[in-house]
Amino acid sequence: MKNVDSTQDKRRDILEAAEKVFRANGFTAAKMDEIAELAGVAKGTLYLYFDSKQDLFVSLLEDRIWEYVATLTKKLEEVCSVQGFVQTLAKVRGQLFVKNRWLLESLSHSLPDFSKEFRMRIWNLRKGLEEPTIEALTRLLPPDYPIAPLQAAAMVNGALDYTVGTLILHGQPVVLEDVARALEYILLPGLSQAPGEDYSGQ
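With no structure shown yet, could you now provide this chain on its own, in the form predicted alone?
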């Protein structure tokens, strides 16, 4: 048990060091030597845990994203209204975006020279990010709601991510409570509209 704990501790130390280096330098410029030094291990030790820099990078993505998915899933399970859903999603997913901008940028773009295996792992992360939202909307929207939960989740997540990203790009402060209010104002009329009502806007 002690050896297992020691292995997990070492892996965690490497991931934390890698996050700092990737955040500061980006994937291409990041050096395994620098990660090893920051983690307090020999460079060869990195390869006992990760096959390559790509493997280390994608493993870090997986570690951070699955942790977020578990947190969001738990919080959304406690939500009983569409309004509460929007507020919770904005705060939790928005916080992930703000704190880990480089991670989400990595999920949004194809990384150079990544093998099909690693691209598939990143693709699975993208899908995993959507699941808590899909599950929540499946539960909260009426069965005859005219938009499928998968599509509704894509629209809500897209609006949230783009709003936070735009604020960051324009150097504006990101106040997640304000983002939640803006999303409520724009999205709640549609999410709360009863099935069978006129959706044509006429």
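Positions refer to the first chain, counted from 1. All figures in this text were calculated on a predicted structure; none of them were measured in a lab. In this text, rigid core is short for the largest set of C-alphas that superpose within 1.5 Å between two forms. First, how it differs from the form predicted in complex with the DNA.
Here residue 26 counts as shifted, since its C-alpha moves by at least 2 Å between the two forms after the core is aligned.
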Contents of the next structure:
Protein chains: 4
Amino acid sequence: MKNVDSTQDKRRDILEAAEKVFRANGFTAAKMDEIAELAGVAKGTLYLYFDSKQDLFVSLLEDRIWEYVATLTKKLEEVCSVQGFVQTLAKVRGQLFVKNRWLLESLSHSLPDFSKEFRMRIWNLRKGLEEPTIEALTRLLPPDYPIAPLQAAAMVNGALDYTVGTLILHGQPVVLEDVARALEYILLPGLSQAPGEDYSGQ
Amino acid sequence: MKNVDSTQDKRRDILEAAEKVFRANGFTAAKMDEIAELAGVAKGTLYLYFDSKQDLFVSLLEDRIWEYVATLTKKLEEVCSVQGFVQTLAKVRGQLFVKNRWLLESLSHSLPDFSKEFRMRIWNLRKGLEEPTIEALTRLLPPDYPIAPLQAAAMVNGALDYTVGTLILHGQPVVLEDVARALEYILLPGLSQAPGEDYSGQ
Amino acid sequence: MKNVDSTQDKRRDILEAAEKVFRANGFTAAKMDEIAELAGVAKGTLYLYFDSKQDLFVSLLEDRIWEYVATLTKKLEEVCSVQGFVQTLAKVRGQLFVKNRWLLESLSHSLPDFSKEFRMRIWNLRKGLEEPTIEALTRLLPPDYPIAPLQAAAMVNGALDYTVGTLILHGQPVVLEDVARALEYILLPGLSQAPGEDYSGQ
Amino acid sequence: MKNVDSTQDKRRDILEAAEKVFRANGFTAAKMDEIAELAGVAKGTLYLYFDSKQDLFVSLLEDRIWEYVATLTKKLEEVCSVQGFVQTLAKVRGQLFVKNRWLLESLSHSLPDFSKEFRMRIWNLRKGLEEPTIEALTRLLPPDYPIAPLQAAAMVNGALDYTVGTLILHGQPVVLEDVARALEYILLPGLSQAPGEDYSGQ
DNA sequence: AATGAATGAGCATTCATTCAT
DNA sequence: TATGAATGAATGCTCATTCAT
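Swap state to the form predicted in complex with the DNA from the form predicted alone:
What follows is the whole complex; the chain from before opens it.
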């Protein structure tokens, strides 16, 4: 009992320390020494829980992403309109982005020297990250909607992430409600129109 | 004169070599030795033209981005409708993304250990990259459009980049015409509607 | 009683595991973890029976060498001619060499970082290994034989070991009877001749 | 000119430092830092001249062994009797052994973790080391001598090395003339006898 | 301006040993 | 006695940068 708990505790401590250090420095510049010190364990202990720096990094991504995916999936299952979808997405994914921008950006970056196994794990994460959005859109968009859910999801997610990223870049406060409103204003008409409709404003 | 030309030639040779090596390996894994060899100069010569590896990297980004910004600015100046804007953007920025994905991703990634000066130069690039889009939208959107051009631009650019990135990730062919069409279908209604209009599909 | 037996059993298990691992990897590359696992005990238990990796290694050598020395001593005591000596030696020591080449080579190799105490123990082993040969030759050679038994023994042992080693190196099968015959052919005349005899072939 | 010389000088300096350090500590315990310091160069410089610690080690063996092989080959070519052969061998190989005992022992030891390439290079050295002896014996022994030169050479070399090693082990002075005499006394009769001869002293 | 040999700080990983249980 | 989780010192190798020529 105690052993299992203490083992899980230590693993969690290490992941938390790793998150801070990776976030602050990026993968390459992060130092295992610093992670160990921050986690309050000896350097060698890191290797009892993770095979390598790469494994630690990807395990961290997995831990955080799967947790987020589960949350988002649950929230989106309760949604029954495209509008609700956009609002929920903006809130949940936007929050993730604000808190873990580096994490999402790490995913879309090919890390140096990563072995095939790790590239595969990252690839799975990237795909998994889109799953809830794709699923929700598949359910909510009209069956004859002319854009594939994969692409529609990419556009919504891209618009959301990039907007939040831009606000951060420009030092402006990120108010997710405002972002949600803008997202609705720009995307909802296109997502809501019937396939045959003339969408051009002319 | 001759000296200036030869100097410029060598600088260009180095930038071209650097582009290939950085693209193939990313910043950290790229080696100055390889760049020098590919450029046909001695290792020490690199330091006659650039202060450091970081300087070479950022100079390369600047060189390529400003060139692209000039092109896009010119193309967008000829555009006189939101629809034309979306089509032109998809073509020009989409092309850049397909060819220089690593370049754009480098911009949005916090490079490890980069000094403040370099972070600033990269920040300028990121802002400059959005300029033409913002400018065009400022001109083309109705004056009372409720979304700030900065955010609108972010959404269009994000939707475009993320869609192309997703296609690449899934190993699907990137046909920019199709991407442009999907972009139009989803974004144009929202970008074209009058401010007071009821956009919700209900 | 029971305790003693069980203790002896465990000690023997560890030595057997250690033999396999040391033989396969050599001293430095052998890992205590692997030895413990193969012996079916916990890593810490090794240190209840042996002070250190070095102690385990040298204890193993001692265990095996003294056992071999006892065997050879007994066999050589029954021998009553130089020819019988050569034959018996080729058979017994040759066998040891074929089966435990690494063991003999370990003895003649200065192990890295071994402390003085351990070097001494190894030195004793090396000397002990020659004892039976020296004793037998002292008994069998004519009292006025001009070569000291120590040197004569060294020559016989060296010729034997090196020949077997060479055969192994060249991937040739080691037939100890053949080796014994060659050894006899080359060494016996010299070992058998009376001191004053003219041994040169001229 | 100067560059080539200075390059050769530095390579030689490194080899000399490596010899001292490897001799004193063995391969595994030897530290590249110490070699660099002793050679008076920076650690990185070692890697300009040798690919790795293993490469440095094997290159050193090669350098020393080939030099010795050339010397021995030349000396043995002038020899025209088995007796002369034994004397010359004792002098030249004995000298090598006294000075570079660790070197010869390194050869007959399977170094830990050595890659196939390096094992091959060491194997070639071991074979090359026997070449001059085999060649000389092939020339000097009667054509119908019943022992293959390879085995005869192994016996002579083994007897010689082991004798010298034993003297060193026992702390006795190594007088090569005495060793040569003992070697002659014991080996010459066997090496000189005609094939049909009865060699047993009985 | 150009070279390229030399530098040396920096770092992930291993593994014998310990000690609380 | 026995365990095995935790330790942390130890080390080969890389590569951006310098500088004598």
